[in-house]
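Listed next as structure tokens is one chain, alone, in the form predicted on its own.
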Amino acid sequence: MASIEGRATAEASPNIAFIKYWGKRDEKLILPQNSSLSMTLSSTTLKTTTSVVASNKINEDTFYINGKKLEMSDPEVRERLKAIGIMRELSGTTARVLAVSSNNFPSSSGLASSASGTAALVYALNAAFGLDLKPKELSMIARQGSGSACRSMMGGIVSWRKGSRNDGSDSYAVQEFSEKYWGEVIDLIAITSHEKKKIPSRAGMKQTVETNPFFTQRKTSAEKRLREVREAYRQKDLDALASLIMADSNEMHALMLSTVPSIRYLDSSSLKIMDAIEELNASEGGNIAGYTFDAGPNAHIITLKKYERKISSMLADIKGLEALEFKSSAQGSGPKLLTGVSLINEERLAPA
């Protein structure tokens, strides 16, 4: 095996799913039960920055996130180790990796920090290991570190094809529309909680697949709705798009609610925002915004830039949402390498 000394820093942003991924058919390869579709967010709003060193001088793979060293038993670390192992094998080396990441938004609160974190890691490793993998290949590796991370490997509107092969070779991300196709579409993120979710997504998905009597129906409806969302986006039909996005979010959270025992990520603030958006759309005589929630209480409101001020002002007036914080994100272009930037303190590279 060849020796290597590679360094790189990359940043990636999370994505917000219009059609949700919830449930795996293969836990090890992270193969989804249904296809999904999302919008990659802009790194100027939400991002993870990750610096890596791949070197034979490092004794073991090590992770730091937001200044904290993670234990190797941490499920998030174990999943990312899979991505590192794949890329290490492809590089033909035995080099170990030191990875240091920083998020500019709360982790594990339903804002897809695992997606941006894994995407940034894989993108940086591609450079550090001296590989030249294409976006499709990178998406397949990122998928095995965190499912939704495969969609953050590309910009704009991205679908994750569930595939049908047992080896996962046909389960990867595809860019459906560039970020410039309908650039007026934004995600107005209404953050009401920074708390870490009580049930990690990986555990919630497994519980749903194993206990929910309605799960088979979900797989069929998600595939149909994905095709409808793609067509609504193609036609730049905000009314139809918003309706479909809200329907899919509601269906996924209803599925969680009917899981045994019940899984509840939404809270009273989430419900107030849902009511407010539905009332606004009714008053407008059509949908100008669509809410969607991942595995957390924070709302993502898909709308056009011209409606942002109206929606944020309306939400700010809701009683009981005094702690509301807004982040407005345009569509992002996907991960990128950063030159002249490193989060790694050289002291961490010293032998133990």
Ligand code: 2P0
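Starting from the form predicted on its own, produce the coordinates for the form predicted together with the ligand.
There are no partners or other molecules in what follows, just the one chain.
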């Protein structure tokens, strides 16, 4: 087999789902039960930067994240880093990989995302292995490390088509709208807690699919709502968009609640934020913002840039929410390669 010596550094951002992915039909290939749709966040606010070296001089795959070496013998780590093996095979080489990764947000912020990490890794490996794969193909590789990561492979508004084939060849991400189409849309993140989530998403999804009596209904409602979100976005109809986003978040969290045993990610601050956003929308005579929550209590408030101040000061004035931390993110443009930058100390081939 050919030997290789490739280097690259890439950055990628997390995404926030408007239509949620919660449940797999294939756990190995990571194929979802329903299609989902998200907005890729801006690297100015949240990003993972990953440098990789692919070389036959390296003895074993090694991955450092925020200065910590991952334990490759851990089956979960190996699952998450599946992309390395997939891309090595595609390259037709036996090169091993050294990867060094860092987030521009603290991992204790509750925003740590396997999506940005996996997307940055896959994007960097594509260059280091000289593969030249297109975003659609990269999204299918990223998907196998972490489902939501496939949606971080493109900028703007991105859907993950669930596909129907057993081999996953029709389950990939598609850019629905460029980040420029409706650039005023932002994600105002209100951080309510720094605690690590109680139930990992992967286990929570499995529990939901296996025990939830309402799951069959979710599969059809998510597809229908996705089409409605796409149409609301196309028309730049904030009132309809916000309403659909809240409905989908609530449907997913209701599903979690009715799983056996019950899964709950929202906390009392999350509920206060939901009340406050609904009251604000009512007082405006139409929705100007929609909340959405992932597998955690932090609120993502989808709104327009011009409403950001009004919303953050309104929330900070609420009793019990004075300590909220805010992060505001515009839409991102997707992963990119960085030239002349590396997190790896090239001379020693060790993390810098």
